[in-house]
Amino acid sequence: MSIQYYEKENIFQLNTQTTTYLLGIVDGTYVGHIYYGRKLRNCQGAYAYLRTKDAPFVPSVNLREKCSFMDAFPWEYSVYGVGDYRESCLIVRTESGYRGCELSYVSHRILEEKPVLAGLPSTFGKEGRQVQTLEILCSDSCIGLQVVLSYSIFEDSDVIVRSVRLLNTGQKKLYIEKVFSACLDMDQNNYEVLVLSGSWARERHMTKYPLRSGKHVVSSNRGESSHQEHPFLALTSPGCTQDCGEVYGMHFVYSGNFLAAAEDSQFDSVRMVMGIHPEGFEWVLEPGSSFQAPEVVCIYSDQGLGKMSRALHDFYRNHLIRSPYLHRKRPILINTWEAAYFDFDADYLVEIAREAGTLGIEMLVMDDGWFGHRSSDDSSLGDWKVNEEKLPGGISALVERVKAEGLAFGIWFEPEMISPDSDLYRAHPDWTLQIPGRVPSMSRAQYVLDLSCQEVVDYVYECVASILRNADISYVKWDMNRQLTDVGSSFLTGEKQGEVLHRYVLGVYQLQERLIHEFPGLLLENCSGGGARFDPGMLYYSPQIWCSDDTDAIERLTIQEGTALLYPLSCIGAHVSTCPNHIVGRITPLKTRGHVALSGTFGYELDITKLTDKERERIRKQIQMYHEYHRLIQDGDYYRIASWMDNHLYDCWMIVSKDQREALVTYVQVLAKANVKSRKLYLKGLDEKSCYRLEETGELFGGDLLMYGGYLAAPEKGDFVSRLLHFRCLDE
């Protein structure tokens, strides 16, 4: 790992473990992209890749064709208004109303650290492991703007983390209408676009299509990263698989509106960009002030999607997730939502806890319905006072009763929202996001609190913190069940209304930062109507995120496959729920539901008091299974073996320990097929020279045989059936 500047050639070289990133300075002014890909031994001759000898040449040689140069140059950071007509990264308006910016290289510095981004989630170095950061300072002296381009690399990772900081060095205000965090210009190579898309209850489905001429955009303008799109974009070589082909990926460390685009332009070049969505965004940059854009994690893989996934998993575990639960066994919880919804009282919850404790479940989580007069989802959000008709003696009394049954206690909040039918709304109608003269649009019978206002943020924090201070609560599920509309603040001037969306996200970050600071032992799980805010930004505050409200095991195969493309399995909130499933109505075996949920945080969401003896015994075995495999799943390497979305018959993935001495394969036969032979599963990540024992049968296999000859999975009878294959390396 190293960052080098070659002054004679005007080239910067960033080397990670297996990749190289090159950029250079042209005409002493323009910062251009040269190369990103496999690690290079040296960069001799790389300057030519900037094509400065191609017509129309550089402006110092051919000033009359500067526009043509600007529109073809491979920029490290593109700007609007002076000749580059491709997707721009930066649009700035002056007080006089003019738009146009031209950045010139000023200086650079190489830091032996990873700076923290104030108020934003940001990746960090790890003790004993080197990290370096390149900061390139550019300026537009005409408007008094400085732009700092930041690149960080890590000794133990192949990612490059990029961000941008703007500084107003002039005497007048500047208006930032658009600021992206990363740009990558490359030659077109018949790339395909890979994105994660969907909707509520079917989030993060992997979608791939050819990159054709024009712009290909994924985005969210919903105030959150959203169910519908994900702040991730990748370009892959044709036919890229899990194990071979090239991947260029960008992942946004942010939880609000975003835009990512890939553009195939007129000269067979490709531009990738990612950042805050410019729609509805404008930031007033006062003289002497700065604006920090969020980070983008950039990654290149020359060994397919699998290498990208494992690199991102390790990177997020080592350099983004801060929770003490990162490597700690998560408690097996039972959530009351699908068991009772709003219809419960203290005695019923204690009965659930008692039954759960006999099976080995370790925590009861009380979901929605415990506060105000909330017996449905149309009231009381904002009134975070316990309903003592349901819970006599309050939460502390209930917690003590649950603890007496041997279980820890967790609780659900939706702190960002407010019901029109609430004491808080009647007292502070101005605390909602709203546009004067317009009745705000409701969703789920609720409005959104204005977290761009510090007074509102402080109130919300005290609501949550006061509950936690007065009861022994180990876990919080932080929910957010609607998108943002009517984006206006009663507390900001008209000039600053374009700041509301970003300030809202900063308010969320502040709330959660304060929460984990005051309650450092708290297990925080984020949620947004399921997976609408499952993004790297939230992982900075919570080690796990509820993956989707759809807990059907077969639907979860696709959802969790797309999620695991980017995130460690230990981040994926997954529960065993009741059947028929409450969303799709499907009936799947309890065994299969357990196997699928095991590749996540693992818990339960059903009425455990109504199970049969056979089902209770199955749950006891599942809990034993979790205790046996949790460390392997939490810290091991993830390999995708097959996808039922591709083959329409079966799904398969595996986890291999870092020392390659243990592996767990999950095989799900989604649809049975008549008159078939055993199916070969080509395993991955094993030690070729070692011998492995299949623990369930005692059979012995060579590691190379399992990978290149395959394991024969016998056909099963019935749909939706599953099997775990646990392999251990024999001691020599």
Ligand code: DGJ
The other form holds:
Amino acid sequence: MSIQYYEKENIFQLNTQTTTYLLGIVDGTYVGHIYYGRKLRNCQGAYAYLRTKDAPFVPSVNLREKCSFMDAFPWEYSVYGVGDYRESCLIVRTESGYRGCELSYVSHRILEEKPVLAGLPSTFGKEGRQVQTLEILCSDSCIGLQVVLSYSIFEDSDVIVRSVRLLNTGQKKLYIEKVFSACLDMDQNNYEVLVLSGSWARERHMTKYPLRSGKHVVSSNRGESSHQEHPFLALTSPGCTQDCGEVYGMHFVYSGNFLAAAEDSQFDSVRMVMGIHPEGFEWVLEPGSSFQAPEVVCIYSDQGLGKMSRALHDFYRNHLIRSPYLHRKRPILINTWEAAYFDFDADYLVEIAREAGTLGIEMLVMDDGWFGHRSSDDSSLGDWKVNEEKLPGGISALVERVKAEGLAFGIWFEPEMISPDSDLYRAHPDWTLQIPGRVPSMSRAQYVLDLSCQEVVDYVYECVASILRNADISYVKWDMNRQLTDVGSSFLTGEKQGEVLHRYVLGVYQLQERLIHEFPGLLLENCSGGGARFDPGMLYYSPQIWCSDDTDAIERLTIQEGTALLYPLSCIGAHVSTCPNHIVGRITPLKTRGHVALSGTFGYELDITKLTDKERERIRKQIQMYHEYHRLIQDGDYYRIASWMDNHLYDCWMIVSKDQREALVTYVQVLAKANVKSRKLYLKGLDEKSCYRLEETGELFGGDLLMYGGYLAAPEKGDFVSRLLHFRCLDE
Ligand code: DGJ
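Previous: the form predicted alone; requested now: the form predicted together with the named molecule:
Following is the full complex, with the preceding chain placed first.
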């Protein structure tokens, strides 16, 4: 049993394989947080940690200081307006305009399942990996609000998934101004904050800083989870490394605006919260209706970041990604974007396919530029009709020609957008997000479709689906190339304009749900101007997400390191692209580009018709390499060995098969140094009692020697050079 309720003490104990979470009810009313950390055998004596015996005591003992109690109590869910001045999770306004809420425990139930959240991505249990859920019902009878705090315990993954549901039980409307999904009140322990931040083409760089007094916030108010900040927040013990130290992480299963904060407050306590960004958000809760807030994945590791990463990778593989491609070999694809941008026609695409086929590439993906009269990014979004000048005979004719070359076919869409220069815009100018009287701000010469409106969602769906119905298309890249502004809908009343941002995200989810339902065999890859919507929410719909428009192998080291902190390598979209790199101009060896892309979905994005024989030979080798290692990379355990962000010289990571019989180490010497000896790479995750053979050289090593003595990597000549080390266990 993962969930135990101790009635006498009024304590709930939530256990995963290696962690325990304790919460308790004080005075039969207040739901308080007691403990989250290493697994405890029992919770004897734990009630005292709620500090109800410390002044100012609980309101039933000392009502005159209720306010002080509210502001110091470790809440399971913090509310605004009645004395807790720290970051709140819930702000509700009544019809008369009053804000203020106080939640009292009413009842609880334990479910032997993980409920599905309608319309939202939701983690799930699996046969043999059952999940229990604790739901605590609280209410505020003064305003007629019920709040259900939900905790699903994924025992096998060391993960607790939290969410919150609100129900209006009164006779009048309530206005939700803020609803977060999770709150964690702990004692301050000199924590450091770890977040992933960046920009376009520089996504998810790991950033760490000490938690000082006050609030530390990461957020997106851009309508998507964003390039700039990631919906992830961790507090770590000082000096936490890959292998040692404590980590408390929260990761939001949502793809729109978010806010996560860590607040160090006056009594040496710290609060972590995460949820939908309150800015621009308001939801009208009609009497009898409910609102479901998205899920937050909560994780604790007592063995550093590495344990957290591996637990999250397994968790997402087992309990979030639904695609039949999860464990299936992904086709090696060639994408036309960096090869041709908008400048292609059917003959050129077939030429690419022919050339790619001879090298062993398995799918051609036609990127942007095939529809309307699009020959730059200035037009045609919304007009999902093939450009017959470029592709005479339409898509099905092209698909048949590509298939005749032995390749499957994939296609690009940007369904959420509309160009002012499009037939769709001319027919339906009211279908864009806009504020009456104001010309919406353009970005990449495009506007955003109002996906809060069901009619627009239905239209968009038919555009995409009818193309897929009429040609043999195996893969869709779903792009989204601008962030939201002028967030107003022509279809909602003034009172409901605060719902547009969230309804937009629900519209995207609905579209993708319908798509994978109608086309169950489709491989869907999400993308947003690179990796601006790389989040657990999108993973529920697509097993892979384009990681970044920056395909330079060296830049990718940092981007992929940050991404792999949370996500399995099987969902990280990565391609070998041309040199000099189109974004940074750097020249790196084709071999290194292949090694870096191999730790992702693997594919190509270059003009394959213009390669030298040597390059063609190298690509053939890379393709063999992919066939040999894809299973290990897709399903294995990830260990970070060294980070060039820290050492400024080299990068190294490895994947170990679950049975420890095989391991693949990727080593990149970013910068060469004069007069140095061989460098020790301390491998991880091997069986210390086993003997391993390095396949490239036939050398034998003990697993313990490789881990504690290190593998000696000889210095190489040149910058940006890389090696793959493949170890196989010899023991039976
Ligand atoms: C942004 C994507 O990240 C690129 O890969 C490419 O598909 C372009 N959009 C096309 O406009």
